[in-house]
Amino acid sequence: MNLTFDERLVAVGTGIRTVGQLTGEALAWIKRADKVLYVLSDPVSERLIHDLNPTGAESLQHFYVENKVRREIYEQMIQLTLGYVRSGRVVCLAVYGHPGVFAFPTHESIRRARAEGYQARMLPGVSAEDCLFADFNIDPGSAGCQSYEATDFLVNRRITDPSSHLILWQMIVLGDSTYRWQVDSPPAMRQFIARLTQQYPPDHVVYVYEASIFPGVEARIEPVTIAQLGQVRYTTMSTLYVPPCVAPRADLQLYQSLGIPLG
């Protein structure tokens, strides 16, 4: 693996399961680095980062407090961040699963980086999407995808098609902006079920997903109606999944003069 270590910043993703998911190309990184600031999901993930860089290492778990504003704890780890950078270390920022999705510190951190004029990088990871495709053995491309932040989702009216797959991320803090760790029922839930219904039968059957962080271990999948949704615990792993619930609406007539075959 050819590899030039230019950059000052590299945010790099370690998978959802550290250990069989992190990257050759993330695991270098990791290594390099002067710095790495990491938000990890188990401990045994941790212990792998500080075998990998044992005088760099730095968790930036003890800004998450329950109750705390989300854009606060950002914003204190991306000031963490950049000052590392600004001192002339580089750094490399791991995060758990994908560090591009639902990851406001990385992408933060990179632009600032960037506009100041250091050379800054995202690499790609397994995210609890790709998890998700494999633990449920659907193909996105199959009825199409749609895949939401859940408080984005109910606030901004996002337009959904009931015949396509949907995903919505973040239950746990489906119309709250501050940290949880775990909750019974999210402040917006009964707001977020009037929504759902609006396009989906209330029996209609989705599934609270969590993917599995330890090799051997099953994912959670949890099967429950979208009126018993204000009944499930949720976690910070939580995601929905809402299948279709109703097949497309073909255009027949475009078909035929597409010469497109019918099934």
The other form holds:
Amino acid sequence: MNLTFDERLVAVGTGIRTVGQLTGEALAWIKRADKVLYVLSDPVSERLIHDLNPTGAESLQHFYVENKVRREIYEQMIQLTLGYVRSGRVVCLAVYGHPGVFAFPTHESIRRARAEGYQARMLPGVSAEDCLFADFNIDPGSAGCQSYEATDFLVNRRITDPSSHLILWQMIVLGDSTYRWQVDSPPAMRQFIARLTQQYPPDHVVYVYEASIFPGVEARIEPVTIAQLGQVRYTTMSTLYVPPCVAPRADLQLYQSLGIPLG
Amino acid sequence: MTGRLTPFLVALARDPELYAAWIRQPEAVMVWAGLDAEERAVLHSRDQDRIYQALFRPPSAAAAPPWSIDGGVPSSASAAGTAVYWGSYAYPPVTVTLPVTPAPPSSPSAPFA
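Now the other one: the form predicted in complex with its partner chain, given that the block above is the form predicted alone.
Once more the chain from above appears, this time first in line as the rest of the complex follows.
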């Protein structure tokens, strides 16, 4: 049987810092595709897409309009993507970061394409979380790690473990279902702080984090106490990292019975 | 501003050989790529906002024509030194020489824990 690649839709990520984080297979699919539909965060990655595929590159950025409901934006992106797939083109959906991490249109486009009988695939990329582990020099294996979209964390009363790392995404739209470019204080910040202080002391130091998007540039890492979270500038790139505030409670009896050495 | 900043960063994204050369000798490689003093200063600043804004700035009227990855090797890169293979950055691939600063002795690498 001959090797064939029958994918009609491939979702790829360009990484947070395209210079250095674009994977070889993402690059190959961008070049091979008939259409490259992209949502990117900087002019370097946009120029790169056009250089790699001059005739097929098409931005989806115009769907983003300030105050527009995000669900509506995503639906329009999905419809355009599937329209090209149905027309017989090989489509590459290229987004910044990882195409499967906080990227609803990529997941949903693949789901719907498969439901219609098309081969569709997602390729992993470098997400902001990957950058965070590297920039903070923390290992999710060391204390465990919980990761939530910030609004989801708040409104669904997610149960978190303060002995684990906690990562809260999309701070800029905390309590807001519309698209924003930059805000001084997200609308649900007061409730968010109240929620965090149920488990963490108000003076616990947390970090507003933004991975760098250019080579040679350091990440933005802004330490702030939980009580001061309302006084920080948030952008579309902002993630909140909450370090553990307590040690895990060891079950000494279980340690002993399993023969696991303490420490 | 020559307008070469964005194509230079795009070239870095496409070509790990060029990226490696830039890590080793940032200034020399940026001169070789034809970035002017202002563009080089922008990258030396390591300031994300400043780089971002510079990418949208139009080339100055006196700037050279837009840089092409097909172009030849600028004369500024002709000083004696180690040969650098530019991979897909220049097509067809070329070999150029750059001023070389001796590399520090490598420290023994520790095995992963």
